[in-house]
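Just the one chain here, the form predicted alone, laid out as structure tokens.
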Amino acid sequence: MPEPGGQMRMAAGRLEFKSPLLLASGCASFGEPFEDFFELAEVGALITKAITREPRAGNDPVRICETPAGMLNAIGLHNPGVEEFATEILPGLRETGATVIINVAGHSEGDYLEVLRRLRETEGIYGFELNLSCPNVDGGTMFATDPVLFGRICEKARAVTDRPLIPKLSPAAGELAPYAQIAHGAGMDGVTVSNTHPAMALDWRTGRSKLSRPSGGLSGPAVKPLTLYNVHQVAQTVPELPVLASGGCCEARDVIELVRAGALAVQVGTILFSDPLRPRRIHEELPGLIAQCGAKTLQELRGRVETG
């Protein structure tokens, strides 16, 4: 894959990516399904599957599941730890070159912050997306649809660590705007708009869910018109705050649509089980793009939405 030229390095606040590319939480694990695929270092970051202060072994099978333009995924946060991450998994990811932003996860308080705690001094991390609104675990979604709790746990995080912070907001809390709005308080770095939308898939002949949950989350480019609107609107409310888009992005099009609507970084997931390769063909495709828009940069796209 071509090294991404410097029109496509998007900055914003502490955050700086040498590509719009980021690799999603869940959807690229630790990166090794690509390593035969494009080199790591390449794309803007790797935001690695969710890390919790013990190992998780996840929801029983099924866990995925295809629907109508997108995915259902009930994965429930299946994850070797942070200690065993830390020391078989992290020193392998080093070596790629890769950005790296740990995706951190938790049934409490103390387990978001015990895990921030054990990685803050360790080498290799650019930063932590605080992953607040799981959908497809009992109680994932807490975090993210109390004001009050999602300002208190952002607000301890980052007395706990000086890199980057990103909570990952959740579309089950309704508007996100304020919820930025209280990000940006709390000392955050930018948001993630948005996790999976809470969904169900059945099937008809015996009415049984398709997953071994009752519901999972949706992703996929269904989701990418409720991206755009969620992503637009925190960034017209809080313009301060980075946007780290995710939802829906499949081509080097919804790249620039989402740039448009304010994002600073688009992060690609869904596609990539079908198309591990989509990540080079979005870089390869995204300069004739940018030209094709009058412009010189990507960077020069973000939060030029035209109406009326």
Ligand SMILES: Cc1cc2nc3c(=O)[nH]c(=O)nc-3n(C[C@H](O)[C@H](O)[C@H](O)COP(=O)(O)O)c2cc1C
Contents of the next structure:
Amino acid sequence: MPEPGGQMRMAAGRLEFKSPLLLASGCASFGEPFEDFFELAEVGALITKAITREPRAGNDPVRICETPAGMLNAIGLHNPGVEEFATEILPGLRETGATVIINVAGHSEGDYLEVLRRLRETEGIYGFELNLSCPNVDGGTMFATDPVLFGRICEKARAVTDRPLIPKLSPAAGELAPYAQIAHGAGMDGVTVSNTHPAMALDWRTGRSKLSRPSGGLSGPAVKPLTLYNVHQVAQTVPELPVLASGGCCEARDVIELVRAGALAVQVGTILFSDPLRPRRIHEELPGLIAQCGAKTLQELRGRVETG
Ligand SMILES: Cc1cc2nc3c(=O)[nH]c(=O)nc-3n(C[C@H](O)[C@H](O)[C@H](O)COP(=O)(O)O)c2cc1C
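Now show me the form predicted in complex with the named molecule; what you just gave was the form predicted alone.
Full complex below, order starting with the chain above.
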């Protein structure tokens, strides 16, 4: 188990994690799938599945399908709603000793702010990841693809809570660095780079989408090069803003690559469905790899990219 202050501690700005490894939203539920595999307190943080103001059933099945080197999902924010989460689920999660980050979602500014207000005084919450990739009811655009809506929701969220706030950027926005600049200006404590990539899977015979919706979000090893690029761009453009990398991390060496690209911490998502023991293995392998890079701590490698 990584020791606080040890070789794997990562800290920048107001964020600090005892391990660089975070469990990505929607891929670790509320921690219960991992009870038999590792202690939740071992990882840097568990990011909950999206929590909304009201309970949501999510989309109809089929909600996930496999693709070459990846996975497509269209879960659609399936969750019990903030009230049940706060009263029925969070107390148990707190007992595990996990560092808990709440992934907040909604369809309007009011939805997000209401979830933050309900949880801002609640004990046992490290911070909030704002999942801004949902269509905004009024305009039909995602908060994460409209710089004005994005900036406004970040500012309003900042006014509601002093706890760490980390908007999750969407590759649907194109280049992500401008959004990171806006997030920094709005007092965000970091950004997650990034959510899943809009994508499709079709049955060649019938032409039907393999999901119940026409498209979904691509994740897994297929997207790692895109995550590396986006993390690097954001870290170069706004070096003072901590980046949580998300997309395609499956191995200890992926953690090192993403930290080299500039990430403070790295989320693991899709790989957890096929190998729930992977966080433990990554923790076992990381110290050896850090030493092979000629470093004493992982933090030393942050932003160390050689070109040419
Ligand atoms: C089944 C599934 C459900 C997800 N649910 C959420 C969610 O509720 N909120 C969110 O912000 N991201 C969600 N994501 C995106 C992941 O948190 C992560 O950003 C993405 O899968 C990329 O990382 P990976 O390649 O390691 O899976 C989900 C991903 C998957 C595969």
